[in-house]
Structures are given as structure tokens and as C-alpha cells.
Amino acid sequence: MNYLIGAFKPPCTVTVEFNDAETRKQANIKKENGQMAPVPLFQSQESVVGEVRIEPLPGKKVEHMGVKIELLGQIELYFDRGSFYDFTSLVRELDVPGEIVDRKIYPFEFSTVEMPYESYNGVNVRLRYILKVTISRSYATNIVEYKDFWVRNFSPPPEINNSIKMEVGIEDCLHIEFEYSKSKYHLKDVIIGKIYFLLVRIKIKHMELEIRRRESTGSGPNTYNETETLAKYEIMDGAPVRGESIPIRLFLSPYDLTPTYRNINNKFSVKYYLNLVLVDEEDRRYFKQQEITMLRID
């Protein structure tokens, strides 16, 4: 609940409830306090449906200039945090000027809303959708109310899917071959491959597979770039022999990942990569990084 200036209360609580509420899926979402939270989830084209209570406190009223609601789809970037950027905003007139003295009920209804990007809390920004309450008054603040809801966007899967085939190496000191049997995964998927090596003359200490997550937020000279490694995997411990081959499967169900986002609203990207890393018995390290496409898959 929001407070006016002065840290006086207003004279009224505001809740905004779906009328699905109770047989809604949830996602269980991490807030900016750290802590997890049931959040309602949707889809695009879906309806929202519900209404908007409006209670003033004992002995109050609300005068007001108005009551509407909006749904609104946002992008705030965290470097500029404060300024959001609204690719999604419809409007609800829910009352005309006039004043509160009892309990009021509000239904509304936003039909078949396209919401086209998916919910998203990274490290340099955040995609929302909110339902935004807002009570105008003329001689004090406006007292204004939010609901978060979370989106997901299911894909179709692919048609074609090509394995990666690729050969790296050190000119005369190793030269391996990896392939994966795809490249676009679903977030629930396995990934299976194989890695050959053709030529060993280095001592390899170990070798680990790694899931890396980068998020673009910005353009041009004010691009940031967040790399996380999401998972390390041991592929194989000790000296490979030539000749020898070591299999693949990664299995990506423990992992929080997203689909891929490529360019939304030109604010930000998030893409994948398979990092294969060997390190030597003197600790070199040595990677070949590879991006992958993830899809959220129904």
C-alpha cells in the first residue's frame, strides 16, 4: 500500500483479485527482497478478468476525480532505473468523479490481450505486466495500487533442428572434435553429444561442460553485457588418449533458464552458450563457446 506525503495512511485499502484466482496456475517468482512468491500466471491472447475493491477506513471518504485501471507491459533497465518502457498499456475507466463512502466493487475485463514477450527478472533488467489501480484527486495524492502478474509464451517445436558439428584445436598440440546432436533445446531437454579427440600432445587435467546465460541491455556505447555460468558439468577427469571419444548428456531440468530473447522492444537480449573448457596439468585454461537457442515448449 502506498503512503502519502507525510507518512499519513490513506483512507482507504484497494485490492485488485482475478476472478480465477483460485484454479490459476501460479509461478513461483522471486521478488526484489530475495524472497519467493506465488505470482498468477498467463499467456498471451488470454483474457484478464476480475475486479477492483475499494474500502474506505472507518469514519473516511474518498473524494476523487476519477478511478480507472491499466494493464500495462513494461521493460525498466536497471542503469536507469526509474524509467520505464511501456510496450503494452490499456486503460479501464472504472468511475466517474465522485466520492466513496462505503465499499465498492469494480469488475473489469481487458479481452484477449497480447502480450508478446515473456516475463523476465535478470541482472540488468526486468520485463513486467501489472494491473495499475489509480484513484485521481485533486487536492491530495493520488493513491495508486499494483497487482503483478507473470507471463509465458509457448512455442511450437521446430522443423528443423541441425546438430553441431565443429573441430577446434592448437596448431600440433590438440586437435578434438565435438558435436551436439541439436541446437535448439527446450528448457526441460537433454543435451547429448560426443567429443573426439584427434590429437592429444598436451596434458589435459580435466575437462567440464558449462551453461552460460548473457543478457545485452542497451545499445550502441551504452551496451551492457552480464555473462552467468549456470551450470558446470564434468565431462572427464585425467589424460584423454587420441583416438578416444567421451559422450554428452547434460540433463537441463535443475536449471533456471528462459527461452532465448532476441532484440525485445530493441531493450535487451538473452542468449545461450555451451562452453566446453579443458584445463591443463598447469592450469591453462582452453574453451570453445557455442550458442544454443532455448524454447519454451509446451
Given for the second form:
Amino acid sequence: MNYLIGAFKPPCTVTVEFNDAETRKQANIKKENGQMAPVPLFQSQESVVGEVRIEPLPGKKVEHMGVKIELLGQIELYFDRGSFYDFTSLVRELDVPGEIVDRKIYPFEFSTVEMPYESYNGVNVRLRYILKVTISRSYATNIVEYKDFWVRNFSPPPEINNSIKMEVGIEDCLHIEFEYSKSKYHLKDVIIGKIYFLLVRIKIKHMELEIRRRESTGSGPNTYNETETLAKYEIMDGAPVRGESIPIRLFLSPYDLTPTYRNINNKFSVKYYLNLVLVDEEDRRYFKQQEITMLRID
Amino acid sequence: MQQPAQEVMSTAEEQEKWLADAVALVQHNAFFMHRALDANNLRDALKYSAQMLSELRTSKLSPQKYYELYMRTFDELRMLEVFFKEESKRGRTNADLYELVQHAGNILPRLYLLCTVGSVYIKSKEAPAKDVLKDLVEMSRGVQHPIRGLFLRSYLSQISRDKLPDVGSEFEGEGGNVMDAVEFVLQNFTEMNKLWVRMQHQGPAREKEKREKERSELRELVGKNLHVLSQLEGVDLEMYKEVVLPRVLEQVVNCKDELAQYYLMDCIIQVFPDDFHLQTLETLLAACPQLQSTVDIKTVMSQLMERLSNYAASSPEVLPEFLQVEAFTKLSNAVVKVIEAQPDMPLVGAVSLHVALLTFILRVHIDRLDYVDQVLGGCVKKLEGKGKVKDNKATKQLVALLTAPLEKYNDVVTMLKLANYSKVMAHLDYETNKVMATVIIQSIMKNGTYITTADKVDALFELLRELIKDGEGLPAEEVDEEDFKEEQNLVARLVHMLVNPDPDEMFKILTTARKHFRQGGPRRLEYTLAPLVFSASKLVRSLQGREASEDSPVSLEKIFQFLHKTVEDLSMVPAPELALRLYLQCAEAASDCNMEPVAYEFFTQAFVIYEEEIADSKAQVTAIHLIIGTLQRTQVFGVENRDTLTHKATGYSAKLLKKPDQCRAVFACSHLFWVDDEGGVKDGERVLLCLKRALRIANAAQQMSSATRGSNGPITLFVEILNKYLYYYEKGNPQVTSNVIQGLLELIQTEMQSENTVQDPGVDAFFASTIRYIQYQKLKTDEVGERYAAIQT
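Counterpart to the form predicted alone, namely the form predicted together with its partner chain:
Starting with the chain above, the whole complex follows.
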């Protein structure tokens, strides 16, 4: 079968290199196979500059109808298999139709590219940026090569950042007042807060704070929600009495968080919640969920 | 995150097993932790230490077992601390580490690690000690489970002890000041106490007692904080007064828990210095009435008072301080308030509070008798309307209350100034009261305390009333005769301690004493009046030589009237024999004072008693001899009176029942007519009459004997009579001649040789020695020898 494989093998290797590959920052991203791999990191308004190298296999030549490179921003919804939505698409023609006999290098440049959305690998949705090199051929399939890169955008520190303060309870059973110092957090932030017990009639065993991520995809009746608990952080052990106030201090850095994404290209949203859970001795759970906004701040 | 749904406390066996399991897991994780430490692998070190610490999350173990587990992990944490220290040397900042350990998901391991890093953090001085401490103590609030929280905070307290920004500590200054240190310890203390108290209210009611015991085992964890406070250099009196004490007391009062309140009050008293207590007495004492009514406040206060009194005793120079702060007033007010605040306090509690207060006074204000009285008064108030105290323990405390001043002052006279002393004593039950009275008398005897005024006598007897008269609480059963005797003898001895050299006062004393004794009933009079009579006689003797002054309210007459009345009382008892003797005693005293009518009266009374009251023949014999003896010595009578009396005496002598008694009494009467002293009566004829009569009676006795028994009695009487003859012969009684004696000698010899006579070696010896005496006298060359020459043996 070897010759068969050989027959379908593209007659050349195509590599895409960034000019500043040596110095550019990289992001560690979990691949589909679950392994972490470094990927070049960009942000919006940066120029994407590099070169495409085409090397025909020895003794082979490549006839083509033209060579082009595209910069694509795609949203891929898993439940809607195979459907890509390109929200960004830029093209550079690299060569006119002809023949490539020897190794050939094409420099390319997309300057100050608008990349409004961040790369994201979610449960039901993926947002990615790729460079796509296409060698068009008339009688054979096009030769296509992809190069992934990652985009993260920073937002300015919020001008208004109110605390979250709320009194909740079950009548004659449990009344608490909780306070988180802010409603907007950056990814390496610390959640500071406290819980004040106004009335305790149940036998509480412990209390924890959860960080939950809700990914909504689709729209209208076809909305899919997926919720993950990213962190479970015990903040109280044992039963408090009336008047106790329990401090909260949760460092966000150990958790794999992203900024909050709201209605990205009308395709999906990612939101974060703090969920305060009280567990009583019968393992009943009492909880209150509050949305927080996550931001990536430089 | 899962915990066993139930808190199961079970048998010792299960506890052992659980502990063993937990320890095994601790060791297991500690092993991996050590490996990570050796490899400088911080990540793994944190992971395994957190797993190890997770064992402390158990709810199964009893406090004691939990403590063992805690100690295991404690040792491991020490190693981790060393590692953290090195880690910071390797370039990792302590702030980093401090954050890193907070990533742990479970709170208990997280906080243990945080404390451990915190310790290193403070030590490095990269952050002010006060900030780290404040953060640690604040974050620890997350553990609300009593046992786990207590141990965690105890760990915090342990690691922070040498890192407090105390005065003189290396952490002072940048790291804060002593105020921060105090604040930290106080907060930790407050939280620990809350947890400790809460323990009581968790779990089923039926295990309440067990929980109490377990709590008791944990109390030192809480108390240690107070100890730490007391060790802080920077906590001076000012700070103690303004900050530490009010805050601690606030916690103590507000926790409303019996066990905690008792323990913590005790702790405060024990750990802080004496002079602090002295200067803050008011604050400290003000807390006492606010405690739960079940708290054993008396022990707490007693301990405080004891400490203060020891303090006072240890260095006399601090005494002015006590006065300055009015320690006594404050203490005494506090006692009153506490008693008011705890209406359910058993009597014993109230009384022992007073005992403690009294002990305090006796140590600190020995000179303030009014304080002592005030305390006793307070006790009386408490006892008011309670009648006799029945409770054994309370009685014991009352006795202690009464004995303490007695032992301290060693002087009953001082005690008599205490108006409330007798009131307290009145509440003792009959038996105890008597014992107490005995103790008082013994104290008087031992210390040789003289009671010198009538008022004091009055007061004293008021104290001793259970001994002196029958009280209302007299038990129904018969009092042991011997005990009674002993008690009354004691009272009798006491009479001799009632002495005043001034006759006026002395007389008053006697009158007062008699007034009291007369209430004692016939049984006691027998014992108590006799010493009084003698005491009065003594007074007579002291007045005897003196001129009776006009203005003196006391005269011999009066005393004799007193004596007369006293003995009369005694005769009413009736105690005729004793009365008779005392009459004679008085008669003799009167005679010595040259008061013939008085003496005569006494004799008359004696005779009356003899006639009317003394029926027993033996008693009669004794009595008549006493009368004869006294009469013989009484010189005061004129011829007429004397005749009357001697006549009476002789008459009674001859009327005795038994012949030998008659005989002896009669020859004794002979002395009434022959007083050897200068100017004494020397009526030879009547002497001879008596002797002859005696001889006749002796003869009659012999005959009677031979008639009834068939043999003559011993010749004792004859020999005795012979001796009398010899006496008078020697004294030169002209009526007693050698012939008479010669006759008597022969008579005796005949009797001795008579077959009818019972031989008695004693009598023979008596006679033989009488003969020897005669021969000896014959040898003398003086007048006596000459007289004897006429007698032939």
C-alpha cells in the first residue's frame, strides 16, 4: 500500500513561519489530544508577518494555479458539526499560476489585523485563528496547510467595579449576608469577601465557594448551555453561630479561567459565577449564585 | 470534601482504632512529604502536607485522641517550617509562599499551612508581624468546628508566641507594638473561648456530662492565651487595667458558660501578678456577681483573697497599697453582691466566702477589729431567719469562721469586742455550739487570758450559753454524763480566769457570773457555783486586811451576802454535802474577818443542812467531822455562841448511828474544848468528859460486838482514845492524869490478851508504836519527859 500512500502524498512540504517566532510570546494550550503545547500568541491590531516555505519533494515539481495565504478567524460549533463561521478573512496572493521546482519562500504580511475575539477552547464551541496556505491545482486536490495561533486581548481596568452584597436566606432557618469586594475580576485576581451569619437554625457542616463557568452556544430555542465547576474552595468548617463572620480569600490564579465573553459574534457566550454553597449535616446543599465578570487586564 | 455524616463518639477501642488509622495516614503522607522536601519539590511538599493535615479534619476522635493526632502533625509541620525557611533563601519570596499555600481547597489544611508559612514570614521581617498575625487570626475564623478550631488556634498561638511585637522584642517597631500583640492574643482568646463554650451545646443532650468532661480537658488550650498575655513585657498595669482585663472579663461574662467562667476567672487570678489584681480589684470583683448563678464563685473569690493575703504577707511594704485601694471595702462589697446575685448559692458557699474574707482581714488588716466584726455581721445577715444551721458543710465553715479570729488573736477578750461573734455562734447547732464553746474556753486556758470586767464576762457567757444553760436546741436524748461533767468542769475552771484586782469590779464579775450560772439549772449549779464561792472567798481574803471605805460599793457584808445566797442556791439544788462544805468554808472566812454573826449564821445553815438533808450515815460522819474541824478553828465566837454550836456538834456526834463512828466523833469533839493556840479555849474538864464518854461508847461497842458476833471487836477504838489521852496529857491538860492513862493502857492490854478479842495485826502495830512513842517521850529530858515518867509501860 506504500506506493498508494505515496501517490496521495502531497508532492511538497509547506511550512509557515512567523518572523518573530523566536521572541514572540507563546501560550500553553491544551490540544485535542489533551496535551499542552505552546502556540504563538497575538493580540488584536498586531501585524502578522512571516514567510511561507514550499519545498517540493526531491525529483518532484508542483504545478499550480496560484498560491495564496489567508488569515481566518473561525467559530466552530461542535453540535452543528462541520459548520464554521469565519468572522475574519484576509487573503494575500503569493504567486501566479506556474511551476515550483525548487524550494521557494514567500514572505507575507497582514498588518494591524483586527482580531476582536479571543481564541477559546470550550466544551461546545471553539474560536480559533489560523493562517491557511492554499496551493491551487487544476487536476489534483489543492494542497492546504494550516498554522494555528492564539489571540488574547486585554481590556482596560474597569472604571466602575461595585461590590456584590446581598442578604439571602430561608425564612426562620438561615439568613446570611455575603459580600464580595468586587464584581469584576482579572484573571490573577483575588476574591475577597465575607459572609455574615444573621440567623442559623440548621446544622451546617461546611461552606464552600465554587467558581462556575457557563458556556452558552447557539441562540433562541437552539441554545445549549454547558456549566462546569472550575473550583471548589472550602471557606468554612463546622457550624457557625449567629453573629459569626467568615472571611473569604480565594486566589484565582490556580484556575484555568478566561475573560467573560458576551455574545461573541452572536454565536456563543462564556460567563462566570461565584456559587456560595452551604452543606448541612444531612448533606443538603443551600446555595446562592452570583455572576462575576472576568477580565484580562494587562 | 466528604465527611462522615454522623459524629460518632464511641468506645475507647474504636477510638484507638480510628486514631491508629489516622496516625498511619499521617505517617504515610509525611513520608512522601519528606521525600518532596529532600528533593526540594515545593509543589509535592505542599500536596502531601495538605493531605497529611487532612487527617485533622476528622470528627470521630475524642479531644484527647485528637490531641495525640495533632501532636503528630505538629512535629511534621516543624520540618515543613524549616523547609519554607530554606525555600525563601532559594529565592522564593515569603509573600509568594504565603499565597501559594492558600490555593489548598480544604480550609483546615490550608490554615495550618498558612500559619506555618506565616511564622516564617514574620521571622523574615518581609512583612510587619502585626499584619501577618492579624491576617492569620482573622482567617482562622473559617474553622467553626469547636475542637478543630480550638486546636488550629492553639497552633496559631504556639507558633506566634515568640513572634509577638512585644516591648523589647525584635519584631517591635516595624512589626507593630505591644498593643498589636495584645490585640492579637485577645482576639485569639475570644474566638477560642467561643468555640470552647459552643462545644457544650453541640451533640445530644444525654452526652452532656461526657462533653463537659471533654471540655474540661481542653480548657488549658484556652487558658494558655491568658498566660501569653501575662508574659508580655509590654503589658503594664496601665494596659492591663485599660485593655486586657476589661476585654477578658467582657468575654468571660458574656460567654454565660459555667465551666468557662469558673476556669477563666481562676486563670485570671492565677496568671496575672498580685499588684495588678490589687489595683484592679474593683473591675475584677464587679465581674463576679455577673457570672452565672451556678458558678462556684466562692472558690474563685477565696482564691483571689488568698492570693492577696499571701501577697500582703510576703512583703509588708505593700500594705499601704491595700489601704490605698481600699481592698477590704471592695472585697466585702463584692461578697455581698455575689451573695445577692446568686440566690441559689448553698449556705456553705456564702459562709465560706465570709471565711475567705475573714482570712484576708486577719492577714492584711490584723488591727481592724471592726472589719472582722463587719464580716461576721455580713454572715449573720445571711443566716438571719435560718435558725440553726443543719448543713454539715456549712457548719464546718461556720466553725472555721469562728475559730480563725480566735486562733489569730489568741485572746478571747479581743473576741468579746466582736458584737456579731455570738450572733454567728447562735446559728450553730447544739452540739457544734458546745464544741465551739469548749474551744473558746480552752483558748482562754491555754493563753492564760484573764477576763477582767463584768461586761466581758457577760459577753463571754453569752457566747458560752450552750454550756451554761439548757438551750432550745437541746437534743431529746440524754447527754452523756461524762461529757457533761467534763464540760461543766471546764466552765468551772473558767471561773478562775475571771479576775480583777479591783474588788468593786471583781464583785461585779462575780455577780454577773452568778446571774448566768443560775440559769443553768440544778445539774450545772453543782459544778459552777462551787468555784464561784471560792472565787468570792478569795475576794474576801483580799479585802480582809483593808479598811472598808465609805464610798466603796463593795463591802465584806455584801460579799458574804453574795456567798450566802450562792450557797443557798446550791442547797436548793439540792447538793447538801457540797453546800455544807461551802457553808463551813464561808463560816471560816467570816470568822477570819471577825464577823461573828455572819459566821454563826453560816454554821447555823450548815447544821440545818446536816439536820434536814444529810440522811446517809456515812455522809453524816463526814459532815460532822467537817463541822467539828471547822468549828475548832473558828475563833470568832463568844462563849455563848460557841457553847451553842459545840453543844450541837457534840450532840450530833453522840447520835451517829454506828458506835465506832459515835466514838470517834465524840473524841474528835474533845478538840472543841481545847484549842492549842494562844488564847484558845482550854476547858480540860469537858475534854475529859468527852474522852470518857468516848471510852464508854467504845466499851459499849465491844459489848455489842461480843453479844452479836460472839467475839470482841478489835481494840482500835481504845488505842485511838489512848492517843487522844496522850495528846492532852502532853499538852498539859490537868484533868488528864497519868493514872487515867495507866488504867487505859492496862485495859487495852487485858483486852488484847482476852481470848474473845479478834486479833488484828494492824491494831497491834498501832498499839505497839503508841507504846514506843511513850517510851521515846520518856527518854526526853524536858518537861514532857518528866510527865511521861509517871506512866508505866
